[in-house]
Each structure stands twice: as C-alpha cells, then as structure tokens.
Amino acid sequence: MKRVEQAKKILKENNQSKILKILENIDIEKQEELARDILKVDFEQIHRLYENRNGKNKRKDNIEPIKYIDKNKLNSKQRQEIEKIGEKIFRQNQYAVVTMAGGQGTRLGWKGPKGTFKLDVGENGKYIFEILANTLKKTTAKYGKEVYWYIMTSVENNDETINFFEKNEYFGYNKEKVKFFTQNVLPILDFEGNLLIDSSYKVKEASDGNGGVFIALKNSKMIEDMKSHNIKWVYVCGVDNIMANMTDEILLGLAIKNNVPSASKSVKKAYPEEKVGIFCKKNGKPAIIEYIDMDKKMIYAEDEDGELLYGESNIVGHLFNIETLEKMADYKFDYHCAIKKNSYLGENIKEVLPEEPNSLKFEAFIFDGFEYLDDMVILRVKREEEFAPIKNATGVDSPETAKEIYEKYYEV
C-alpha cells in the first residue's frame, strides 16, 4: 500500500479525522512527507498518554515523611571517614556528570538553550554552561583526573548547544571527555486528542520531559560507553543550577557506606509555602510529591523539633550507581501532562497561534524513577553554597537571585 493511502488508514482507524483532512487538502509532496512522519507515530501510545492525562487513573498514595542526612551536622571525623570513601572513586576516575539540558526554558525566555545564557557575574558575564565547566574543572585539578561529563540536549537544541561548545572551545575542558546525546520526543495532542501537525507539515512534538534521561541515555549507547570507560557512579542534575555541587565526596560516600542505589541532594524549604517538590516516602518507596499534591496539613505539619515534616526541597540533582541508571531505562514511566500554548495547522491549512492554551504535552519526572528504589540518602545540603537555580525572568529563581547567591559565595 503506499505511504499516503496507508497512513490515511491508520488516521481513520485511531479517529483521527482533523490530521486526515490535512492529509487530503494539502499537495502530492506534502502528503508524502506528512505520511512518513505520521506512519512514524505509536498510537497506542497516544491514546495511554491522553486516557492518563492528569493522573485520570492515579491511585491514592500513602505518604510518609523521609528521613534526611545534613551535611552540615555531620562532626570532623564522620566527614573525614565519609570523605574517603567518596574520594576513592574520584581517584579511580569512576565518576560521570550527566547534565539535563533538553529543557525548554520557556520561563526564562531566553531563545537558545538555557547553558547558553550569560549570567551577569564576574568581568565580562559567564554562560551557564561556562560556570558548570568550571566546576568540574575544579575537581579535575583536585585528583588530576577529568570527571566524564555528558550533556543531555533536545532535537531542537542539540545542534545549538554542540556548536555553541565548538566555538568557546569547551571553556578549556578536554572535549574528549564532553558526550552529547539527545532525549526522545512525544507528540503534543489537542485537548480531544488529536495531533497537532505544524506549519511544516510536521506531526508536533516536544521533549519527553527530564525521566527521558535513562532510556535516552541507554538508547544513545551512552551507558554502554560509561561502562566502558570503568564508571560506577553517576551524578545526573539539571542544567540551571549554577551552584551545583556535581561531584560531592560527601553524597558518594554516603551512598556507597549505607549501600544504596541512589542519593539526592535536598535544601531545607525556605517557608512552609514554597513552591517546590518535597522529597517524602510514597508507599514505602522514596519518592518526590509535587507543591500542588500537598494539603495545607502536610504543607505546615512539623517534628518535635519544630522542623517542618515535609521540609527537604527537590534541587534536581541524583546520584545513581551504574547498575540502577542502566536498569531505570527498562521500567515504564508515568508521563505527566502539562497545559501549553502551542500553534498548528487548521483544517483550512492555515496556522493557528491560539491566544490560549490549547495543547497537552506529556512528560516524565526523573524522580519517578525513585519508585523503584528500596532505599537511598537524602543529604541535605545549604542552599547559599550549592542552589542557585535560573528557572524565571524576573523575580524568584532568576538571573538576579543567581548572581546574588554566586557573587556572595565566590565573592566576585
């Protein structure tokens, strides 16, 4: 059967009808490169994604306090004991960073990648990307050692974010040990789910969200890679933290005394209100609940010490050994459904840009993930010395409260 006549078929066969009439009003050329992209959609897929949308199906969830570790409570010989045992896999050069930056940025508003923003600190400004560099930098001079270090990007900013490395030659870090890889996408679905195809005749689609770093990283052949180069332990963080302590003797240590599969790293909450996801146990399993999925008790509830219950915010930033990030890209996600502005195609072929949000786009957490861990440490660590995160324009985690927090610890 031939493309177009087949992928009419399966448009027909999965109520499509929206995309079939693109398909037949548009002309012979256009028809087939549409037909390739939509023979290329899994609609099985499509219709789990659009029946679970917003937890539809979502069971409830016994939720626990977690217990935490501060790093800064631990006494000289804890940290020297802990310190040790961390450090020996930096010595052995057993360590990889893999930072997410297949994000899109959107409240920032900055067009290009979010590493490629320049952060007004120091002389002449520093890019995102430029200040991770540099601390990793720091742990090469302090083993004589390079830390591996791969770069999650998105199809559409791979290309950029490669290039933009090109040209500022890596900041000075050895390229050979920089690997880019790049996350799967999903396509985005109208509120009755129907795909959106946009002005180049294209099914659309966006990235599948950061818990897409453990298949892209395995589909990539990255952890095949790691594997090769003798890794053992992986410290994955997003891209926008500009603090982010990625090589922490301290959390690997931890990790590999109380045996576990996986660290995280939490900052205390700032006040009961704020908007970030907490770390808690859910059925037993470690786990992250969402500022939305907290009731007013939970939010204000404390221990007998006065601190709050469910106090541990989520700064994006895990560590897993080997083993378990290899096995995380085998289990089945939840994908969670975010409300967005999206233009596309109307039946008449001409392109919408909606005034309202108008679209579903679907993404994993990487902190899904945890559910299938028994264990692991969460070590709490200051937020003046490793949380920085550039996420809005203006106000609250942006650019002027990075500078600040950097400014003040590195005293520029």
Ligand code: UTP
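For comparison with the form predicted together with the ligand, provide the form predicted on its own.
Next up is only this chain, free of partner chains and other molecules.
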C-alpha cells in the first residue's frame, strides 16, 4: 500500500483530483496496478506540455525558399562522381537504415502493425515489410554487404512485429542484421490537463511522434550498437512508403561532398494547393512548413523558370551522420498538440465513449530537429520512382494507388 499512498500524494500535489477519485474507489489489486503507472509519470513534463499546448509565443519566422538538387538533372559525369563517394560507405559497411514502424493498420481496415499489411502486387501479394526487405537485399547483392536494419516499433505492436518477422524467416534477410526497438510514449490528457485512465486501469498513453525516434534510439542503446559496428550514416524513413529507396548512393554522396550532416529527399509538389509539408529555410535554418501555415502568396509563388518557390514536398526520407543522430537525442523538441477522441474511465469507474474529440495527444516531428542544423542537402526525386505511401483505405495514398505505382515501376 506504500506505492498507492505515494501515488495519492503525487496526484494531490499535481491537481489530479479526477484520477485520485478513481484510485480511491477501485479494489486494492487494481489500485496497485494504477499506482505503479502513476509513479512512472513525469508530471513536470505533463505540466509543460499542457501549458504549451497552443504553441509558444514566438517572433514572426522569416521563411525563405531552400535550394535543392534535382536528381534527374544530374549528368552522367556528375552521377558517377557522386555515386562513387556514396558507394565507398556501402562497401565499408558503414551505413544503416531505420524504419519507423510503430503504427497500426487501423486506417487501412487492417488489424495489426501497418508493416504486416499485404499489398495485392505480383502473383501472391507482398507484405510491406517484405517489400522493404527486398529493397535492402538488392543492396546486399550489389555490394556484398548487408545493411544493418533498425526497426522502431511501439509498445502496442512490438511483439507482434517481431513474431511476424520470425514467422516469415525475415524474408530472407540476415536476422543478425535486424534490430527492433520501441518508440517512447506520452500520457494523453483531457482538456483540463488531467490524465486519462483506460478500462484496464492504466494511464492512457500514445506514441510521441516520429520526432521521438532520436531519443528512442538512444534509450534503447541502438546508437551505441550502431557505433560498435562503425556505422557512419543512417537513413530514417517511415514504413508506409513501399517505393522508398533507402540506400541511395547519390543522396549519401551529395551529403558527403557538400560536407553537411544531413540530407533529405523531396518530390515536386503535384499542384500548388497540395496539402503537404514543404522544405524551406526558417530563420536561416532548414525547416519544413506545413500547408496550413502557408499564405496564398507563398503557395503560388514561382521562380523565373515558372517553378514553385515552395514546391519541395517532404516524403519522410532523411539521412543523418551518426554524430548528428546522437546529438538530436539530447535536443529539446517542441511537442505539437493534436485534439483526439479517446475513451476513458470516468469517476464512477465506468468507461466513457465520447462522441466528440475530448483529449490532447502530444507528438514531436522528425523535422523539428532541422532547426539544429546549419545546412542540409535536399534531393528532388521522381514521385513515380520513390514515393508510394499507403495511408488511407481508399483514394489518395491508398493500397490501390501504391499498387499502381509499384507495378508500373517494376513492370509486374
């Protein structure tokens, strides 16, 4: 009962009266479970997140276009020179890939980790993880070196993901080169800053966004693992882009040649009003500006060649050298607040299923770390060659559109 009393004291000190009532009105065994969870909560962080939920009052940002390199406009001599620089890293086995795969396939109508979703391509279909594994196997065949593959899961899907790989024998990839680590979580709050408790008497939590990949790599000692294998460069991308070219010698070669700590891939904006994040310079630093933060003047602005000034869409494909990856884990990111609908345990110890959004979810984005970079390379690639995300069940960025791009490119 000592743990329960400690939890009560902490809840009182942090004005969590609703949660205190729940704790006081459940049986002893459940009290122990909930108290254990409450004692793990960093209430200083919770207060900070809640106070900053509407964003900090910052000076007006100076937004400017960012330079980019069009991969398909490099001539053969340029490509050969740049590829040779990148190839050296692969031949020395100093490269790793991180796949962020903490999400579930709920929006696709799929029960399970998104990476276990099977796409209707080829004769028998292919799982997303299988497609990514096949991409890495091509690099193995080319250089005779197996790229280390780090897969970020979530608390929710970690076991299922590992079991899936075991069941499918890692799709022929070397098991010793595949490492799993879990994403961090943050408590979900109600609109008054109270914790939410779920029906299993635990503090309700959600993953801390793809910007949490840096601290997750550090806390899981995966950065230490990378350094022990003499990894120099790491490519970080999402699980849902089946066309991701994760081992691109040109992206790597350009980063090294330009002596920058990071490089990212972009695709040309499909049309001015496309609702995507756009690469730019913010107060002199690399950044991504969200569509909702762009005024009409910015959306339609063109350069002297008729190209959109703000036309480089973020496809979540980011390269970092190992030193930068490690530093990012120590930087303090501003968390973004999203309003969500979440069930919770009411003070009468009954589950409440809200009809409207009722809670605050906090997450960091990977590009929030760009503000710590002095410069980076942006490489424009062809959408039809490197970008086929699977996010929605139907329509744009769906299995249907991804299948079309995949089969056209690979002539399936």
